[in-house]
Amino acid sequence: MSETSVHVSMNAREKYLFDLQGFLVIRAALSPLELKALNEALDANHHQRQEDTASAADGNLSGASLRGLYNGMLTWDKPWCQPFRDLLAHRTIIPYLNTLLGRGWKLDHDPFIFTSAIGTEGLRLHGAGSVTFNGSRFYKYQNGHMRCGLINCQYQLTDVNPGDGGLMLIPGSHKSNYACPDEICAFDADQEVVQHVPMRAGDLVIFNEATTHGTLPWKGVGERRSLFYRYSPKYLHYTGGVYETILPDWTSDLTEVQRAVLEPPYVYHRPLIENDGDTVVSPRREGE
């Protein structure tokens, strides 16, 4: 079982979940009114969509089509930009990512969105578990806590039915200590060890990107619409070329709280999101 409510705070249930697996579904994290807002800014901005050629699939995950991609959602013209600046740091993920990723995390790179229609591609099984430590990519327990490099927030805008397709993980590997093998990766072998994971619109998946996961191919009646936030622990980017020494004009704009998600790379005097989503503070040293 892996879905949860939105809570002020990860609690015990969730923790042993997300341990156990490396993910968690969060069930109707966004209002039926942010849910509109994002579909509407999306269906006004068609134009911008973009084919992901990096991705190409074949075997058990070959399809008709490529996906499709959007980003560069937080300078689209206003108002359209505003559902996804308003999710930067959106109160139901802020508990689950002090947690996960300690106090004073921030983006990793710009959101963006994947499309999918009928027949569309899936994508390959990746995440390299705990075969070598990544800095940037990992999964640690120790005293008491959890941590990880990269964590993927995918926020779903439409259904994802059973048997649709979409996005497919095999819990527990954030923690495996081998490679998955080639035959896995394709989705040709054992493929009772990979979990698709259905959701509703509005509901959210986290997980980290040490679990190994990947997408099926698309065999839904509607669109897909993932939007995926990426965030790192404090001192790292993973992918990088976003806000690294100094933020944008547009970043005027925004809330102090969406601001400090925006900060770049550092530990010394960051700025620190409380679970009540309003408040900011400024640590005295490093370890508060």
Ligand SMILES: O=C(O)CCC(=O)C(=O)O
Contents of the next structure:
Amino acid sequence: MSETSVHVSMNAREKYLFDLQGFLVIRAALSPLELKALNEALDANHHQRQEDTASAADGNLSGASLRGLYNGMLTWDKPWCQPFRDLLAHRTIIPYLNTLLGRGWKLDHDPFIFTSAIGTEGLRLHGAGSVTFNGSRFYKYQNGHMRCGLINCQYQLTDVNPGDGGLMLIPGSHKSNYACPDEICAFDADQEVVQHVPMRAGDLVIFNEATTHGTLPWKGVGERRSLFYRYSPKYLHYTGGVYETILPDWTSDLTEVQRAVLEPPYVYHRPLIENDGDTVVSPRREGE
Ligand SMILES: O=C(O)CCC(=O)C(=O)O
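Now show me the form predicted in complex with the ligand; what you just gave was the form predicted on its own.
Okay, now the whole complex, with that chain kicking things off.
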């Protein structure tokens, strides 16, 4: 039997924690076989590694080297693309995304992986909370439902031990009404409000882009390998990359559920994935 955590709905404890913190950790989201296939695919594609020059961290977040960045995995040569395609609509995440984004959510960014060796720099805290209404990265609770702009699903392909570094978040900041002061964003002041999230390989952290977050310099002995899938509600698109108005030829290899996730933003007649992870329905109109 698979050890993957499959949930048919987001439970009351998880809803409380996500609403409170702006993020949620799902333990053992990936099965050992899925984890092995993803790591083998990455090992076989080391030549695809680029350096992430965007972070330019200094002070407490500086480091001796840049983060490694991989993308384009959905169209890597077979068989290496397959484990990444299998995660497009992973059964574990469906009930969470249905709850946080409303049914009809879509992949937003092209999936990517950050890697770090010991000494790799971090990234300033960012994510604006409720300072201004930003329709692409917001948090709202209304009429019994949570709704978010951009949602990050970050799978760990290797362990993240306490003190290793990597993802940091300010719990509750998705609802903050004031801009994060510069010295906190730089991780120079009030470090106790910032939470590092230790995880085992196979764990998943789901967080709202509006939750203030960044990267601690990597101090782990092992390599950091964090795999990101970012999703948005059916009516918006945050970035370029995977947004195609007509699905490309390679998507004919995908399941109906996986293709539904790659649909461009629109509302009417949209394929909606049920929590069971298998059923796609397409109501004429969807008012959810
Ligand atoms: O390192 C992380 O997990 C956070 C990365 C991040 O927020 C970013 O690259 O924008």
